[in-house]
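For reference, the chain that follows is the form predicted on its own, supplied as structure tokens.
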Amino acid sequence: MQVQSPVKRVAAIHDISGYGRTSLSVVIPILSTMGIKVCSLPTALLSSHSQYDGYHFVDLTDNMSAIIEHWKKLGASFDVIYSGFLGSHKQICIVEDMINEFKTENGFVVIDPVLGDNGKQYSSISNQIVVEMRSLIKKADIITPNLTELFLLLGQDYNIKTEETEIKDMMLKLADAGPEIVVVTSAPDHNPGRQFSVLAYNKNGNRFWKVPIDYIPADFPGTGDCFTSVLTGALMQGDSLPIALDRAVSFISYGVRATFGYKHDAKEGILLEKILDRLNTPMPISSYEVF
């Protein structure tokens, strides 16, 4: 008889970058700080994340299935399956098999569909990956696309001037494909004094949620990975969706502000080591809205 783990476990299917704070280098410390055991299934090994020129890339596709098979032999179980960057269409098939094998009745699947940003598809992401990601998200309970990825998943041309009412319709279309919760990060907010918000739709209750983002004129890689990791950890701790969204936005905003004050290479990402303890401090007053 398998002994139940005293802490919750997440299978994290992401790449790992040796330099810079992205992917598993932020997923592991964030979720560990939140009291969750991370079991890593690396998709690729990079000398640095892809915003640095000349990075070395090792594709781990051919090793992923062997890792999963060993987990099966160990009788491993996971409360959550959480995927991020997938470097090939073959990896998408592997993740589908992983979900079929390990998803439990009370567990959930989080998919961060890493496809592009700022209106452009990432150079490492083929059109085939985009097409097959549309199939993979059908197996997710929660997806967290940014605005660019929202358009790519729906096969529509990117438009930064898209209104909230249009984004709501797009979120409903994605939810119809399978996910119970659709979270859109970096959605344009046309209200005075704002630039961006995080928007979410939950089929359970048919509700839309919105959390405004404090704007700082800085761009740090890995903030999307940090956001989805905090969101996942908060939901695993039993938070409601709007509170989990609030915690994730608050943490990222604090991290950006804490980092922006230093003379610091922005490509390295937010100074995560200085703010991890924030995850275990009382939350500020909630700022979520129903819209």
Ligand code: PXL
Given for the second form:
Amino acid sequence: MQVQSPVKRVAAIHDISGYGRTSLSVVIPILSTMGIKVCSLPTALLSSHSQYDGYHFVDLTDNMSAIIEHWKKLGASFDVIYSGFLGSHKQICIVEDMINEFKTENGFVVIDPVLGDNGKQYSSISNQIVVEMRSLIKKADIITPNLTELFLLLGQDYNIKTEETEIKDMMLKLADAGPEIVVVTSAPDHNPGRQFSVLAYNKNGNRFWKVPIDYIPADFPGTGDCFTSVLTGALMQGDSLPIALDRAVSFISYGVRATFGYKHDAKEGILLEKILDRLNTPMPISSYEVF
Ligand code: PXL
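I've shown you the form predicted on its own. Could you give me the structure of the form predicted together with the named molecule?
The next block holds the full complex; its first chain is the one shown before.
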């Protein structure tokens, strides 16, 4: 008999970077704080995230299959499979196998297609990874590209000035390929007084949602990982999609605001430890819109 865990479980397939707040070093604290158990399948060990020069990198690809085999022997099961930064063809195949093996009827798969930011592909991401990510996302229930990744997934040239109607079409195209929910984490918002919004499309109900972002002129690596982790945790806690989006936007905004006022190297990411307890306090206001 398979005994159900009293705490929900996520299989988290990301790298672990020692310095700077990205990937597993934000996924684990955020989901743990939200009462969710993270079972890590690390893809690589880095001395720091890849936006620092000269980082040391240990590829763990050749150990991933052995970890999965052991999990199978243990009879492990997961409510959610959540992948992020993937660095090779082999890792993409392994995530596909993980989904085939472990996805359950009531569970879901979140793929954060980490490929680039600010209009540029990350230096460590090859064109082959971009092509393969286009195929991997078909297996996801939820994907969370930023604007750069949205363009890369569709093979289109980046354009920061893209209108919302065009972004809607792009989200529909990606949803057609497989995922039920497409979330674009940094869509330009041309309405007066606004800079960016999070946009989401849910095939189930055929609805678009929008949560305006409170803009601060700062760029902290890892906020995308924090966003998708809070979104995943909120959905696992039973929130609706728009409330989960609201909670993720509000947490990241608070993190950016709490960090911005300090003399602090932005590359280190947001000061997560200062704000983690916010994940367990009621949200002050909800700001989602239906559009
Ligand atoms: O935040 C995405 C991310 C994940 N993992 C590594 C990264 C980055 C972004 O820079 O370098 C190693």
